[in-house]
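Given as structure tokens, the chain that follows is alone and in the form predicted on its own.
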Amino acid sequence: MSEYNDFTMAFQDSADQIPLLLIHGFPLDSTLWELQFQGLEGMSRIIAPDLRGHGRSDNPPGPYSMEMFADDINGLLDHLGVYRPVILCGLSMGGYVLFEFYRRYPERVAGIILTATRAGADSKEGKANRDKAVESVQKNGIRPIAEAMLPKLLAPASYEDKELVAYVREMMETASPEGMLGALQAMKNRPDSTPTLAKIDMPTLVIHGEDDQIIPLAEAEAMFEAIEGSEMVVLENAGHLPNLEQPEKFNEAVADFIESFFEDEEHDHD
């Protein structure tokens, strides 16, 4: 746990390599992760923290803006003492906010991997789901948005998996009230990250379900064109949630792309 910010906030850490962020998705938390914990583990150092509203964290009253997000992140690593450069993952929502990051911190960023997000803001069709979603909370609590979205998240085939369905649904239905309306807000204010695409000068990596329900694939395609030089992975038989969904096919994109930090550091010093 860490105080700062006015509020605390929970994350994973894991020893001192070349730093890498995961940032999860809505209404998630850091255990979405897990299995990169697991499966990339002596890699890299992984840095996994529940945004504000998510998972152990604190669920201060909203709105919340990926400005916050973006901030609090930024809080974290100045708390962790972490000055070089990271490799940030972000994934859904956490792509939005990894866009805000780079942004705000772009001498903080090193690498870029962005996992099932589009950069696009929400289409007016967009915002009025989010103020339903919005009032189907304030209404009913969390349940219902949560049960509506579970088959949305996974591949037909992933859905198919009662473990990772339970996995997914409690991992859901931990989110508190206050961080799903705030995390709505934001998602539903957040600007147009599309102008920021031609501006990335780093190493990027897009990596994308062929079957993802929520975020079409055209979208990560437009990234992946716009990105120069970015590389771009497509899972099989993965939707929304491709690292849970094709854990080892995710973990390979990942090392190969971490892999490659260290091709670099290597010609550094040649």
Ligand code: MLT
The other form holds:
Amino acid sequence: MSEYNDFTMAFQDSADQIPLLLIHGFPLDSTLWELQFQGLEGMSRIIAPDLRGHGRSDNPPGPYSMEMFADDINGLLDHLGVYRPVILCGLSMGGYVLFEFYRRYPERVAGIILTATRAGADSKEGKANRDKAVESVQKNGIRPIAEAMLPKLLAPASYEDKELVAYVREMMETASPEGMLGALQAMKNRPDSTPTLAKIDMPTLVIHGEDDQIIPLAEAEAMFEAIEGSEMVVLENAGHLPNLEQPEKFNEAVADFIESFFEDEEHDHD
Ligand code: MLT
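Mind giving me the form predicted together with D-malate, seeing as the form predicted on its own was just shown?
To see the whole picture, the full complex is given below, headed by that same chain.
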């Protein structure tokens, strides 16, 4: 209720819904979440930033770090005046950012959704591959990396959906080389988030595609086992982008998770 002169005006504002903040992966942008904006409309206030160097955000010179990405999101929430804790959902690199955000700003987080991601840092071989990727982007731009990643991103069945493949290809090929260089360094130097798992003390959902070729299912199972009270949903016929490959099932899992917060709110009011 808001008081205005001599009468009290009631109003509804969808911005009052619990915020769901979606963090995209590499080398993608917030258009990754198109089907979540459509499918979860009315359940939640959805916020999906383009991380620095990605999508329509600026490309400040790199290297970037997970701390920078997390601080950028903190600044966005301040800018939007969102002071109520949010449900954070991170996909792949977005999950790496999520862990850093949670360590830095735990009071801003109400719940966690870890999608197609892992807690561990890069292995020695992984770091060497990042260096090779940096060299490749410096010499030849983003296209060779996009070409090499595309056949691994989706489940075999998803490649039959030509529109989906074209959508993902376009997202990758329009990525900015400067941004990609910055993000590759951030991923290479990210800390191990495994010790964070045991400290997570809030509702957590792990969602993973059964056919993820980039981050094996075992990584998600390990997070699920290490986070007390967490839930896990494995989606069939989904690879590394389960939110696009199985949008209905993905949205259903997220909607159920969001609904559990409504129930908590109702109990708070009892
Ligand atoms: C991503 O999908 O965000 C990246 O491929 C993750 C990674 O390279 O570690």
